[in-house]
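In structure tokens, the next block holds one chain alone, the form predicted alone.
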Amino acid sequence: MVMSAAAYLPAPKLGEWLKELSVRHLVLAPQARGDAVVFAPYAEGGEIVLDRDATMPPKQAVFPATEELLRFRRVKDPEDPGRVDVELSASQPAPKTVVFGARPCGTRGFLAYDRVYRSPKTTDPYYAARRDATLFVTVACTAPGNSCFCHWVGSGPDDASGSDLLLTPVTGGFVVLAVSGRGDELLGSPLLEPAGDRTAEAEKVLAAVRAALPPAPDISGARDGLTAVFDDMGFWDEVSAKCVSCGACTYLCPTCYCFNITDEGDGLAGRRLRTWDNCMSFQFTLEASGHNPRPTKAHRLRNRVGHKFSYYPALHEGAVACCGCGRCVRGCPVSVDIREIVLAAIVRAARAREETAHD
């Protein structure tokens, strides 16, 4: 990323400037609860744990764990007790609201969100309500972890594509670059300086990253080796042989965006809830009648696979719905781990390939 107009903020006024947009936003940012580190209202003097990546993605502030989509309330006509009337009340208003602190492919994941939920044909107000309102100001990687694999999928640790301010560490502070027309209108504090100078130490750090990244494996394969393998079953029984199906990976990605909708109340009056999903859960594609079109872990796992490799990117244009953060690789108990699953999918798709070209 060469930098334009950039501002510095010193590291020891972070919490002013934090405790400053805290006047007209709820300020999310990443702080300790335990041995995790997750997305939660800033509050001043509060401590911000910027040396590790959060455990969770910051996609709750755009699409909640559980969210409230409307309350409901049946009224019998006192004129006629048969009919009986059924009042609607929305939710609130999405609060104006900054993530700070999230790594770059937490917030790219909300591409991934965008061209389902505010598509063309569709477009889901609740999560638009909250994504018109939410800013991302988001810190650079300075070193990969062993996880990571955002190159892998046309990213890098400084893609700002999701956010709306970027951050680089640099000595004694952070280099500020707007990437947004809505991360401009953050730079009006009296407590940021020119960066001056600073902008080449911050090309410095984002080129050692960089170059500190192992090279990337071909995966431009991973669409039609996973449709050949579909119906492997040999396969996919392999590479889920580990799996416990406890739905962390789904969980933590910042890319699945999977619910279901439950009505809560004592049958008069309640509410319609939103909840994340998992398709890792043996329920998720449970129908009535008890038939089961995926039935086991392996077909759960073929589908979780697929989807972010083959099935959306063929509905988005190549878009693969993955951003390479390593959350599911890192947060899995027993190790399985995506990466080599589609390499696994290319190399058998290319065997089957040369097998039948010599038959």
Contents of the next structure:
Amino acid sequence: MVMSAAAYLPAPKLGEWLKELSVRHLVLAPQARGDAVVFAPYAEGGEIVLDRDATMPPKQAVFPATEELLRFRRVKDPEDPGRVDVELSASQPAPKTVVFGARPCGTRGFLAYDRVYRSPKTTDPYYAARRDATLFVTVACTAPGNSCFCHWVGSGPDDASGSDLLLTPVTGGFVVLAVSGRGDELLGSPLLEPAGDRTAEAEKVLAAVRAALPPAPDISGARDGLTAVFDDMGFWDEVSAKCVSCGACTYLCPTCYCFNITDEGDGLAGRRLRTWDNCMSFQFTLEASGHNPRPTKAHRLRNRVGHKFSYYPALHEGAVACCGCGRCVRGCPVSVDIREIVLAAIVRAARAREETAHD
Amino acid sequence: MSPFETLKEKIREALPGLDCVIGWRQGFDPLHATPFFMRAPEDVEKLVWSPLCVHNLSTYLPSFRGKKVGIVLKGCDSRGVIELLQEKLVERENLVLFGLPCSGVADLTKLGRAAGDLDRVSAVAWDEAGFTLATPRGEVRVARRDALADKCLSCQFPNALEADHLPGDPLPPATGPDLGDEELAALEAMAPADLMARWAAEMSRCIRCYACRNACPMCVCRDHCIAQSRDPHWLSQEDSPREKLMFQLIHTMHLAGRCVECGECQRACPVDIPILALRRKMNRVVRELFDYQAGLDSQAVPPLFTFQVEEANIKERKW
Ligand code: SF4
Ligand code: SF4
Ligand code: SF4
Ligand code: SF4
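Please give the other form, namely the form predicted in complex with its partner chain, since only the form predicted alone has been shown so far.
Below: every chain and molecule of the assembly, starting with the one above.
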């Protein structure tokens, strides 16, 4: 990081700065909607909520809950009315967007997406277009919450990966640091002042929050552990007993990227929609024959945890597909705790290993 | 022995003959209790009973059909069990019901309003007058009225209506304000267009997670809900507020005469959409038409499970 690039944004100028950014970008910022906090388009006077993490992660910015992929229309060939052609028109809106005010974990979620939707092997053009058009102005955390565990998964309250600017709250405002080449583009504002000594204060703030995190357990055994307990349905029944098999955990998750595709329309014309889907739903693996390879919530929760902490890391050089934001823990109606399940799987696998060794 | 200790003793005695007893234990932080399936006598030590035992555990019962299970019940939760019995979705002989008189549970959304960030509450305590939360800003005191679930402030059934064990002295009905009624009155006073705009605004943050449905003890179609069936594909995948409100109306209609007003649907909603009002409205209609409240009498037949040639409050011949 090049600390010399640091600037300072006085807190009272925040609204003005967002307004300035809104001239050329759609600015999505955390705002209260009822008792929830969601990323919504910033309009002048909108009150930005930064004193708690947003209920929803910013994933809709790049991965909307419903996205039209294309429109289709059947047209009769005027020369040969017996022949019907399908006319397609693809839609690919990718407005220039700034996501302001996500926490490092919320922003970092897109790195899990990138490995899948923008890899050297395959690129999803819809995802890539939005991703390329979106800049992230992330605000570092100043105190961990009860459900936070970013440091278990190799991240931290000041993790700038995936961000373009990192803001650190200091007395009276924010120290603003460009953490990507694209971040520099956003630093031209006359509202920003040189950070000067405030950089040192920012360093202190970040050191304090790093020190405030409780020690992280070693979860390096998760990858093999989860594979080892894969067939142990007794284990999965036990840890999923209280799960009600809804989709809250997945839809709140900044790294859950699964989707469904449906063609909807009437008669001769329609739209192809891509919508969020989730592995906790019965329909997710329901086959046309009626067979369902994941018939129970135990099978489904096994997939959710296994995918994040074992199968995904196996495919992507050890990267865990969980950024430790804790949203699934906070948002679950029955407080299913993914941390507890990962740790329990490691213990269970170790015990099974010992038992086989003694046999 | 306190009523709670007596109950634990009863659970320990009953456990050997049961698949499990469903109760609560401490969850991931001081503010969260979490459903707990006790299988061994030593599990009973971890059972908790407090104003944080917010969940209606009767929602799990249909999944244990055919097995013998026990369940710990607040007064309102017992209505869920009774409704399940009425609908023959569970068998009475397979259930052991452990009730405790309940003086109300917290509404974590309300506590969040007072605390700012619920995830940074490091300790919680309560007494008759309210809750005390330890937050980074210092201690925050929340009065009972601003902390308890609406249903508890005006609870008519604080003691399980059907129970095999109910230690302790039964509590009298609560005499607090009916905030649900106040909310409904405000909604009913709105012009239709404003009301629609209000619901559109609320539903726009719905993520279609169906936690509202899956936490509901009376929503028993679950995996086969028409909201998600793919063949036929009844509902559009389009996530407009209108489509999302459509599901809420489906839920409300399917719960007509069955909803026990436990509030789980709203409590489960991760984005805090105030959807209970729709169910309350329907319950009021059912009460007016059929003079009926769900889940009070395991022998009663729910009004929409039967018909009367002449309904007392529906004057169809006079239309
Ligand atoms: S873990 Fe919680 S949020 Fe996820 S499906 Fe189960 S009940 Fe729903
Ligand atoms: S799995 Fe849970 S903690 Fe991990 S990124 Fe997703 S919501 Fe956050
Ligand atoms: S609709 Fe809501 S209030 Fe009614 S029974 Fe279901 S969860 Fe309870
Ligand atoms: S729980 Fe809330 S967000 Fe989820 S489907 Fe129901 S209303 Fe929508």
